[in-house]
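Only one chain is shown below, in structure tokens, and it's the form predicted on its own.
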Amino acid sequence: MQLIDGSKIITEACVRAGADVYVGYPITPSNWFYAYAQKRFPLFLAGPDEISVLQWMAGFSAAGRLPVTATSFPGLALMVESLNMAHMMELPMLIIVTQRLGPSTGSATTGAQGDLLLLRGAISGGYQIPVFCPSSFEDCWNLAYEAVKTAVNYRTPVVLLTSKEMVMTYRSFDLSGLPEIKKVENAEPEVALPYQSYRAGADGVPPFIPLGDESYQVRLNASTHGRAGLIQKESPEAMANTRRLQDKLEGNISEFTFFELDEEDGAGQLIVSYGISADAARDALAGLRRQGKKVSLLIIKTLLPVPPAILSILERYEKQVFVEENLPGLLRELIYGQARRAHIRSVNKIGSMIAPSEIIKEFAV
């Protein structure tokens, strides 16, 4: 048993999974990542600003290292252009986003769940990057590993979406229950000759060879390009390569779909939540069942791209209550858009965490 926070668990999991460079700029409430990373990562670099952080990470990734950083909304906003660059170049990296109250700089010491739709629209053209969201300390460990693995296996930036309370609040936790993490290894590339940096295999992922390799000429390009990495504009090859960026994730999403489903036979009502609000949702579920109500619970851990398995679960329930710490209901909007549905409701709040009683109240109607 240890008194520990989620920052330390995530940092340790990343290092054990093979992440070997941390590039950081300290910003509340991601401060503890910056502190722990100095002790645990083989290489630590302090960036002068968040733009430099993502640019340095791109350089390390292109050279075959696996970089990690942590930030919150103001830093993420500065990183978006470089994140697009890394997405187009297909560079593996992990960005930990610790959510805090907005808009703008908001309150650095107040938690929130306000960045989901920002991440959905971060890549120009509507393309997506994988976004995982831990709802417990066990998730901090397991999803950090899965995030590193996904970044490596699919040559993509990945976001681990956390919140202030998850990564800064100390809790008593039994570390002995966590599974062993083995280092994620880059598979030996199967290279078709002549080598082309963006010629993909059957899974839609080009074999990764770092810059500076002595056997192959490697070209990495952040502009629209074909298989060889040379700039092309509207050629069929370039358009097919650009579509592939989305296809490789959607086609393999079953490999990185994670959720928690507590399903009760005969239940027609479903609580849907994610991240820090999941604990209140779990407590509310127990309370509702003590009242004799048939209710199920879905905790979504792979938020983007939205997994078809999640949509299949939602289709089974007429009444759904989305629980999230923001005003508009961002997860509900991600799933259902602006359309109004009488049986799709939300429990929303800002400035403090949602209480189980507030969720239970919604089912009294």
Given for the second form:
Amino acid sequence: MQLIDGSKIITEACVRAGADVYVGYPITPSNWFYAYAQKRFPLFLAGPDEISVLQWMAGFSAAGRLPVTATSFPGLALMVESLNMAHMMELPMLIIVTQRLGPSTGSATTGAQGDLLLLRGAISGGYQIPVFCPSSFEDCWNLAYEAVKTAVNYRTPVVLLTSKEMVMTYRSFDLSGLPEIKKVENAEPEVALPYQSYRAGADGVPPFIPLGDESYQVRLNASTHGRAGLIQKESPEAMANTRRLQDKLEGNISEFTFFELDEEDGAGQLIVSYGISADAARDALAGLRRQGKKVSLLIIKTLLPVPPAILSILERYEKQVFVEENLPGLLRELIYGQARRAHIRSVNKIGSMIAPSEIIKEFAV
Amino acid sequence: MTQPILVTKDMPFCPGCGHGVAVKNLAKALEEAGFRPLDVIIVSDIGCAGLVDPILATHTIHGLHGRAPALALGVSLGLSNPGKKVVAIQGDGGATIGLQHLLEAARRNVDMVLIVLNNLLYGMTGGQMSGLSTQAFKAEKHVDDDTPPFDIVRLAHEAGAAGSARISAPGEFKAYFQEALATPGFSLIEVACLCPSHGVKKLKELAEVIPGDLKLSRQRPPARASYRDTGPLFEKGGPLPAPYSSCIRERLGIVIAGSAGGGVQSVARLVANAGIRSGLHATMKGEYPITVGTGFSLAEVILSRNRIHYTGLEAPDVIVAVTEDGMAKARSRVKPNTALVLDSALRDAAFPDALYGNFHKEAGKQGAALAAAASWLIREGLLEREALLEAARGHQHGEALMEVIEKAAGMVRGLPV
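Given the form predicted on its own above, produce the structure of the same protein in the form predicted in complex with its partner chain.
Let's see the whole complex now, leading with the same chain.
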């Protein structure tokens, strides 16, 4: 065992997975990533603002590099337009978002889980980008790798959604148990001629060839475009291309569906949580079982797009308690909307982590 | 034979638009300089200037309004290949909204050419004024605004560009482009353009409303991205040896409270590391105001026989406080069974059972928190002195910390256990 923090584990995993450029703008509580990346990434650049950060990353990605950044809400807000661009251009990159207490500048050194629905709605038109959420140090390692892999395999920006407590708390941890990470290789693309930057194969993913290629002309485009990467307005070809952006992720989601399910035989009640609240849920589950209560626990790690496998699990439980560190219950709203449902309940809190006792209380009756 | 850069003579611009003249000259300049189409990456902005992609046989990337220089910076440093030429094209509207990007690319002297097609207005949205619209042009358009324009040529030069120029005579375009293409580093060319739809329609009239031509340069090496080999942040080695013992049966929650500069965070990490060397699981987290150099500094440590999930402390077993700032922050966390270990200066009738010590007097400002925590942990048998010493050994101020730990025993005064 050694004392280590989540920022360090994630940074190391990213580089081992093949990420080679970190573009940073300092912001609390993402600044440990910045410090570790300065030591570890083959290339580190300090951007002058978060719009530049994401634009530079898009340029690096378009040139065949694999860029990473880490930010928090104020920086993420500035990145939203460029995130749309990267999504539309289909550029692999990883954005680590460390949540902190909002609204607005809020409290930079207080954790939170307040940005899920911003990410759900970030792409104009409701298109989605994969959002993974670590709930343990094992997840920090494994999901950072999966995030890089997903970004490359599906030509998409991916968000790793963390919180202050996940990346700035030290824990004793046995690193020897972590699996080896193999560098994610961009498989030699099978190119149908003439090459077109947005002509997709059967899996909906166009083979990625970077700008500057010696053999193929590469055209990338943030505006509505056809297969060749040139602007087309609402032509059938352009609409098919735009529709493909959604289909390629939803169609392949089983390849990046991650969750942890601790299911008890005969349990009709389910605790649902993610990220930093998952630890309190794990302790609460043990406490409830000691009391003889039959309860199961679902920790969601692929938050977006919502995997059908997660919905299938939820359908099996009558009473569900969503545990998350925000007031409105953003995960609950993501799944069930704003309609009131008697058996779908929430444990919510802001300003400090939800404690196991606060979850157990919800099961008192 | 040179492969053509331009694939058509039909320009996508309004008839008479200056953009077409500029783009044709750029294509010619590239061809004459010997660039093959796939040696060139055109980064196009939003606006009329961004319509160039389909007429070029080069690589193209069409991004957001004003961001072309930033996107191009990433492409240039990402390729890191002097054989490839990155050329960004934007209008005066793009240069206005993205001025930061232009300056940043110039400041770093990134190897690229930025062409700003300045027709003095936003063409696509109806002819509104931009940050590069001149006072003379605004007066002519009866726009009640005599704010002067940005001089992006001088700004880019001051920021560090290898080259920057403003040109208005179409006959000179090609020569200027060729010079920019041959310049290693960042070159900006601001090209004065006609806009037959909303702006100036004749070259003669254009000359009356634009600032004069200008050419500036400086000798400076271009930015190069060097991709380094780095070593891992940690080794995935096995567990640290844990030769020490502890009488913690299940779990101990410790709050250490002091002030900025008192080493509270280091002490907490040291205690957690000593716990790990005693076969325990540990967590540690800090809390401090965003201004890290002043005010309170608080840290929480949990030591446990079992794996720790929830890292919060609902009821600390002990609060160790050595300054008023720290105690003020920690006071609300005192629960009925919380032990208190306080510096003598914090003597408080509200806590008759607290243990006190002259930690500040005996160990100084930087040693007080460590002295208080160590003396209590050792006295209670929760951690061995040697475990604490071992944890201090690897620290950059290890010797000073070890000295404090050595003399900490017996500093806590109060009822014997």
